[in-house]
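First, one chain by itself: the form predicted alone, in structure tokens.
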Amino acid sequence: MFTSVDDVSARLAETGYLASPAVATTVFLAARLGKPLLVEGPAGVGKTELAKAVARACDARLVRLQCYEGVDESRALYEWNHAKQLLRISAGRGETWDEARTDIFSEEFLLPRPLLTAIRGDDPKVLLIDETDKADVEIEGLLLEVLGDFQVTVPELGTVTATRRPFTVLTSNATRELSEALRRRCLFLHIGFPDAELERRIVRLKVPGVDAALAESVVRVVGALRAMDLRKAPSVAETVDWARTLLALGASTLDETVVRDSLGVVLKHQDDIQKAAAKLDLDAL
């Protein structure tokens, strides 16, 4: 997929994703070693976007499993098209059960879900298992089978083994601890808030109309907000949204009025907005 760490950085940058050296190195190793990549960090720092960027950079198909409480095997792996099976049984009333069973448990009646889809076929794929920590603990047993050998057992059809392993990214906001068994199968990457220089580059890339001075002011104020004891610190995505907002308002600088009127773009809790309005000193930044 990639020839070097520099190749990762360059090709991700072409897709609009500016990767730090740590991110580029870990992506290169995950691709070279054929290991799943577990990415943890706060919401909005680019974990999901990393998988999308790798897919774009490698011209690969993105297969996404969005995790949530209650997601089960039928949503993650496969299920049978029961309505179609019933129609087939009704159409063949003169058949024995053995004859009908051979037919209805075939590929025609199989509904592959993301995990099975990702390991079938020879085309390049990126498997994104998003917000893994939101799924129930029981789903991890299924992930262990898939990510351990990249194979899935369908009792009626046998074992499906990947002929071409997908580049696999699991994301987590660390709302619960993932099992050690799952972690052992992955390379680990923590994406935190970027340093000021990288965040300025991200803002200039994502918001082409913003000038350097305004981008620097936005990043500096967001850094001050993150240093406060807030319920939810602003993410990189919210930094970009704020820059877009200021551009839409026609603001060329950040003053107290502009900041007060637009804090709701970066802070999403009223007590955070009140705390920031009281503590933020633009003159000291």
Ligand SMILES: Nc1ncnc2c1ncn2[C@@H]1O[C@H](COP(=O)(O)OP(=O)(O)O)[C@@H](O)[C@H]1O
The other form holds:
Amino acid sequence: MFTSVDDVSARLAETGYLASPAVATTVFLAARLGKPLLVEGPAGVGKTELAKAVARACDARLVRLQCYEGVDESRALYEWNHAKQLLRISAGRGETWDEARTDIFSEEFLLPRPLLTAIRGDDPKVLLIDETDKADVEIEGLLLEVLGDFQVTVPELGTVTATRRPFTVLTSNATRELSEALRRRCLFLHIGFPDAELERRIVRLKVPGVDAALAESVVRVVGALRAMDLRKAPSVAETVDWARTLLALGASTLDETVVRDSLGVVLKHQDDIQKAAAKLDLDAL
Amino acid sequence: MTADADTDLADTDLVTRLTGLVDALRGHGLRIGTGETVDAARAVEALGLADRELLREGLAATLLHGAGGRPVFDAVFDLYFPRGVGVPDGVGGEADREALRARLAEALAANDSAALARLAVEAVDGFGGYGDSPGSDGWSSYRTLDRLRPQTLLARVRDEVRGRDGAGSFADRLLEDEIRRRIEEFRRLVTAEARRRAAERRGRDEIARRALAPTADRVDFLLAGKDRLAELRRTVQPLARKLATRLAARRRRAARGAIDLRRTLRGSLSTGGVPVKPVLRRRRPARPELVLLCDVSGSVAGFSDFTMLLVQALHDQFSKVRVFAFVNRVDEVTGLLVHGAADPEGLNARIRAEARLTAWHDSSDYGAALGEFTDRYADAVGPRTTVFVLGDARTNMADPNLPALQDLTRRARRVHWLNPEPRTLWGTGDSAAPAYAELVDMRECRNARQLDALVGRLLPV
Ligand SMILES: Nc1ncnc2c1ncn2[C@@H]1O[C@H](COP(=O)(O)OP(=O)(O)O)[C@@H](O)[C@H]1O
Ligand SMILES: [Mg+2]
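Right, and the form predicted in complex with the named molecule of this protein, after the form predicted alone?
Once more the chain from above appears, this time first in line as the rest of the complex follows.
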């Protein structure tokens, strides 16, 4: 997939994702060792975007399993199309029950879900299992089975084995600790807030109208906010949103008024805004 | 698999390093199986040894399963895959403290991480060595930082940056905190470098097992990094319990000592005026009042919040404790401290977020703070009050306002000043310590051990 760590950086950058050395190295290794990659970190640091960027960089199809409380096998792996099966049976073709049964449990009536889709077919794919920590613990057994040797047994169809393993990314905001067994299957990558230099580049890439000086000020203020012990520290997503807002407001530099009026874009909680305003010595909001 | 990589892996030194690294990590409680070790070897093979930082990330990705193990991993990695051996060319020889501080100030002002890393190497080489007999010698980050005192460069670096960029921009108000974070980073680099040098001397396995560090109660408040301070805060409750017992004992002794002459004589009337039963004076029912006036500016934050927590934990021992914090304005934070017991980590952040401590700038101003305190909180100090001032007396060149302190000494029962800087630095640069020390009893209080002794001795009973 990739010839070197630099190749990863360069090709991700072409698709609009700026990888830190840690990100590029780990992606390279995950591809080289053929292991799933578990990416942990706060919201908005580009975990989901990383998987999408890898898919773009490799011309691979992105198959995404979005996890949520209650996601189950029928949503993650496959399901039979019951409605269609019923129709088929009631339409009757005068065959025996055995024949009918074989027919309705065939490919035609199968609804493959992301995990099955990802291991079937020969085209290159990126499997994104997003926000894994939101799913219930029970689903981890299924993930272990699938990610172990990339094969799944469907009782009515037999065993499906990947002929071409997807590049797999699991993301987690660490709201719940994933099981040790699942972690051991994966390479581990923690994405934190980027350093100032990288964040400036991300801002200027995502919001081309922002000049270097404004990008620098924005990143400095966001850095200060992150050091403040807030309920929710601003992430890259907020930095980019803020830069975009400033551009829309026509602000070419940061000053007290501009910061005060737009702080709500960066901070989501009212008490965080108040605290930050006090620390930044802004006049009362 | 390339032929090169094969030879790399056949290299017994590499295998030794990798297994040593894994053993050391396991020694620190990380659970690493053989599967991970094999992956790590494959990672080395795929990445090669040319770029040390890539290797670090690759090994972390294969050996770790969560973010929690990363700090230990980084420290251990630095020992098993060190940057080099000894010191690079050009380093060594006579170390000139002032010249090194000047270059450090420059690198901090430029935010040049490569230069900071080089300076850390030089600093440890120049100032971190101790002992001269094999077995008792070594390299210490503590010594290095104690000599170099990077935290005292703040004002100088700030002025340098302002001189360069001007002070007009909005982001300028963030400057001091940014510089503090760079200094913190330099400190971390020095610690890692001292460990690396020590490992060369004493064998990396041993250093990896127990990195060199003084016990928490002897760490200089002004030198301790974040982790060390957190560790220190955990010692507050036990220390407070010990002190409380000591104070109670002192109070009992003080109460027992005095004989109440009048009551003894009255009692003696029944024995024909012969005083056979001395009556001891009853213990004064009222306990003393305590006021703490704390500099919480970044340069001394570790010291003041630790002391505040300690006093708060002792509040049973007094009839009243009030705590005031200042940077260049004063605000009462007694209420915040009650919650502080549950979350000592965030205490300083909370105080700085919820109290009005700064006017338009962020440097401490003792003169203004003392003046405001005597004006606004005159009612807090009376003849039964003992006042403790906590801070380094660094005024950032502002007027120290000696009359305000004098006024305080007139109204309070006692005023003590605890200064976290070593006595040898009092009066250097912008320190007004000698002037204040003429008015009040100023003591050096550099670590938890000294604080324990001082508080035990100075607290009123
Ligand atoms: N390194 C990066 N390069 C480019 N864009 C990034 C980077 N990191 C974050 N972003 C941007 O930040 C936003 C949030 O990213 P996202 O992947 O949704 O975060 P997460 O999944 O970690 O919550 C996206 O719009 C993404 O484009
Ligand atoms: Mg996401």
